[in-house]
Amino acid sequence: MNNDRRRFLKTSLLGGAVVAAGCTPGADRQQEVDSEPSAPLKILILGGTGFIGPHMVREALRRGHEVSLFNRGRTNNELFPDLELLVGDRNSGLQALEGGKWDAVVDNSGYVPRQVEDSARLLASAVSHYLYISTISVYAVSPVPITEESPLATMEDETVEEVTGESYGPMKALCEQRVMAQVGADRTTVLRPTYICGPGDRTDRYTYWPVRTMRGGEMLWPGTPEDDIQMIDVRDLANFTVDCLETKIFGTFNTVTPMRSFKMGDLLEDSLAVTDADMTPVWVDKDFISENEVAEGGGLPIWEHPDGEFAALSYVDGSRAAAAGLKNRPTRETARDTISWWKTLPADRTDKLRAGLGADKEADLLRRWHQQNA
């Protein structure tokens, strides 16, 4: 695997689903359901006080639905104090789910595929429906568009079990097939986002975009406004999650926004929106970016570069789950949400970006950039 699959893997969708933690309470939007409201269900989240686990919890409750919580019990315990907590460990430690019974299962903390493997077999006569949260990662270089029938990545060695950029999505692939062959394909649901942004994002991928654009100044921007990128806002993940529980929706789906309805110039409109802020973007040439390597590390999240072998990861076609029920809310929305969450945080979250480019690199690069097009 080369240092561009592996630094997609490890900047991008990795840093999402090992890092995600901490949720401050945002004003969710409530997305319109054209079914009758179902009857209550019981759902035990595995996870549930991570980034997108308190969405879909309280999705779920404003639902109506009664919630259980499987989880060690070590973080953010307060978001949820009347919830029942099942205390175990996925790691060998599943007791607690020993003789329970609840209509759905939503797993959102599954990457390794033996301990996937353990839930899914000890729940499967315990549930009638299987939710699995997985990834776009999971697919292997692809022709566009990346459909639900694209090649998936592989690993020779299925028995690793370190999460790293390299075995994320093979690993997290092994998961999908792992719950499937323990619980059944006319039981299961698969969900496989992209960069999940909102409120609560610990990793700042999305999230670097517009409070970058709040300090205002000369920003470094790559490519061009027409560059394509796609998100989904973990507030409609959330709401589709429900949904299909609700409604015994079953299969694979890419959950993203539209493909090609979503561009980089997009995201500055939207981020200067939000902040009306004072900021002069400069736009840098994709060979530039590639040239001076500005995206390893993480320097630009979401960002691909359009001619690169990885272009096709901002291909995703979502039309499955468009389908089905999902809807995707205005970016500006996702934008102004996630500005107003940031502006709550203490000034020692705030104080450095987990993502994007730092101060220095971006001044170097973009003098780099000036002389060389004086």
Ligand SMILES: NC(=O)c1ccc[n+]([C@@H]2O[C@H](COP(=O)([O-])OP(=O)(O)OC[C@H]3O[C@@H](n4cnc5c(N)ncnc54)[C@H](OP(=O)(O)O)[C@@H]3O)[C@@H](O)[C@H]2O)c1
Given for the second form:
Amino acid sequence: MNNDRRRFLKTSLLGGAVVAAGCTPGADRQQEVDSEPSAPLKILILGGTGFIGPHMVREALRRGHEVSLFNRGRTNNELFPDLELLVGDRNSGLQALEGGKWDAVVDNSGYVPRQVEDSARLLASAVSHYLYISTISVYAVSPVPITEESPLATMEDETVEEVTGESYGPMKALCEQRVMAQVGADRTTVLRPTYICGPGDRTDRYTYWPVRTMRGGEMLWPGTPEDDIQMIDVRDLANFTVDCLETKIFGTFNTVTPMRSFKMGDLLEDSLAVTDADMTPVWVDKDFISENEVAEGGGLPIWEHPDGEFAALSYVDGSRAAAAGLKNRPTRETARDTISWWKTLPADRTDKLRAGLGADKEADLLRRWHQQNA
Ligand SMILES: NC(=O)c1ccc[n+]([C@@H]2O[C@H](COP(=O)([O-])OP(=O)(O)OC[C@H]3O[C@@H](n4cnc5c(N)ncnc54)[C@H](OP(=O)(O)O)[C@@H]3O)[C@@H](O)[C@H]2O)c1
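Given the form predicted alone, state the structure of the form predicted in complex with the ligand.
Below, the chain from earlier opens the complete complex, with every other chain and molecule after it.
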């Protein structure tokens, strides 16, 4: 497995708006939900307190469902004081789940096949629906477009338990198979998100672009404004997750913004529109980026080099999920809400972005680019 896969996995580890004219997903979803409220479900979430979990918890509660959490009680455990918390570590013991009964389980914290197999085996008789949060990183290098039938990444030693940039994808693929084997495909939903973006994201991969824009001045943008990218807003993923439970949608789904609907130029426009910044974009071509290893170390998050081995990851077919009801809100809304959330964070969190180009590296690259094009 070469460096590129390692870089690809690191960037993906570890995400216009497809809105029919006049339809703003958030609003119509509410109307739909309120007009046909589903019978309250008892939902167990394995996790629930990191990034995607809180959005799922809030959406399930907003729709009148009952939510229990299972985690170690270490992460943000002040978030949901009124919810039943079953404390345990997937790595060592699921005793807290024994004897429980729920309508459905959402598995957010499943990375290690053995652990996922253990929870699926235990819960197979305790729930009627197992929803596993996987990732597009399960896919092996594939031709465009990547569909749910595209080949999956594999690993020689399937007993590996350390999650690295290399093992993450193949391990998640094995986790999917373990759930299917224990619960059965007719009671399982597998969601494969691409970059999950929005308020609460801990990786800053999407957040880098509007936040760096806010700093203004000359800013390096990779490739061309036409370069295709994909993401999924965390709230759209949460909505679709609860939809799947309410309407018993089973199967495997890529959860992404539709192919070729979102481009680097759109991300630029969104970033400018929601920051009102005085930023001058400098589009730097893909060859300069290769020659100068600009993307190394997550320097250009979300963007895939068009000639790169993993260019296909910007062409993941999401039509199956869209047909099943996944709605993608306007990307400008994701940008706006991400910046609003960012502005609520403490300085020690916002001082340094966790992804993207550092100021010195960017300035040096821009100097070299201008020299080269003088
Ligand atoms: N972020 C992305 O762009 C992206 C893209 C594709 C797929 N994904 C998938 O999204 C999921 C991650 O989402 P998230 O972290 O935001 O989920 P989350 O449900 O919000 O948070 C992770 C939860 O897992 C719990 N947890 C962690 N290790 C545990 C253990 N050993 N035993 C029991 N509980 C444990 C944590 O609580 P404690 O620490 O208190 O135990 C926390 O509640 C993963 O499955 C990942 O593969 C993410």
